[in-house]
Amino acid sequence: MKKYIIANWKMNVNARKEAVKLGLATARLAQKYKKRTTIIACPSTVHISLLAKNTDYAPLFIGAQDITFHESGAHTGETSPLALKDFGIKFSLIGHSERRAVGETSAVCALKVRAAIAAGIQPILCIGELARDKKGGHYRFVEKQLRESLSGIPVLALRALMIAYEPVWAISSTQNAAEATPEDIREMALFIQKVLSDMYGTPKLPVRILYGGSVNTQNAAEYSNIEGISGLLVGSASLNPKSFEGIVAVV
């Protein structure tokens, strides 16, 4: 089965040139391992339109960083789902760690996967616990995560749904930050599938798990082989080409 990688360009990527120079080493990527990965691109909003529906980029996807549940109206600053469609965006990003720092909700992820969904796009919906806890209140914070950020989502719908399993610690942005084991990401993609199954009262959902959280060329075939995981969701390692094909060749 084809694994995922999502390479998430963050705000990192700012001028014109160097986004088309980014997306074209990506693509090429993408063709090279297009028979066992699936590649996805998340660039800024703004260098969307440059990407998108440029056929220099395939087999590359290229997918938003983020989406608003607002399909039209008076709301400035947002991107609407059906904008995204229109360019061809098939993959969006949903409750990422740091949308989450800055105060988006689990209600609002919810949101955001219905709308997604309701405009032929898959959401890519990231979840994952501040920190570990020895009592196991991190099974706890990603379980209230998850069910919240899934309300209201019926089960049929999850066939377009992906889960990133992002635990904000193990980020190296993050003060202190550890490498998670392939332990701690096995178990909680386990964690995840039962919490899923408890849900919606059914043992096994077509919901792919991802994990990101500092992957780079030297964990990255470990990350990828853990039971439960479908592919990696990739940050700072994916703005080199190098690095990336580093990961993208053992994956």
Given for the second form:
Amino acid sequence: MKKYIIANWKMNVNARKEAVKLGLATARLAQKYKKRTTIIACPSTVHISLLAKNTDYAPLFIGAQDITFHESGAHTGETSPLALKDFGIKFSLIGHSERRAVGETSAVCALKVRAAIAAGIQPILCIGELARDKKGGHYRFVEKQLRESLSGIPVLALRALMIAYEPVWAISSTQNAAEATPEDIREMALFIQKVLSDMYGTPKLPVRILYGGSVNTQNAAEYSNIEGISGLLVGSASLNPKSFEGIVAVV
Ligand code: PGA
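Structure of the form predicted in complex with 2-phosphoglycolic acid (PGA) (previous: the form predicted on its own):
Everything in the complex follows now, all chains and molecules, and the chain you saw is the first one.
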């Protein structure tokens, strides 16, 4: 099975020239490692039109960092799934912790997941606890996020869904970020599958679970080999083609 690797550039690449340069370097990696990986780069929205539907970047997929749940109309500042779809966008992050930190709720994420699927865009739903505690509160936190973010989403739609488990305490931009252990990730991936099974009353659902949070050249091989993990979501290390190749080459 090919591994998915998502490069989340966040708001770190602002000049058009830089977006093109990083896009071309990432596309070279997508070509070099295409037998084993599917790479999806998520630039800022204004750069999507430069990179998407452009054969210079094939076989790199271009994804969105966010999406709105409205199709069209009076929604100033939003980007419609239909507009993204028109640029050939096939994937979008939804509910990244940096969006949740500015007020995006799981209920809104559920609307976005639904709208993305309706437009033919595969949602990469991000979930993850802010902190861990000895009483296992992080499991309850993740379960709540998952149930609310998929509220009303029918089982058939799950085929299109990817879930990125990204514990906020492990994301590199969090103050005093710590690296998750493979065991932390394996247990949570199992737990997510169990919650999905409970929710949908089906033992094995076809949902891919990715891991994100301080993925780097040192931990990528181990992380990507964890049972139940189908790929990685990479933030800061995706900004440097050398370190990104160090990840892509070992998954
Ligand atoms: P990081 O970011 O790889 O820099 O920790 C991951 C993310 O926030 O998606």
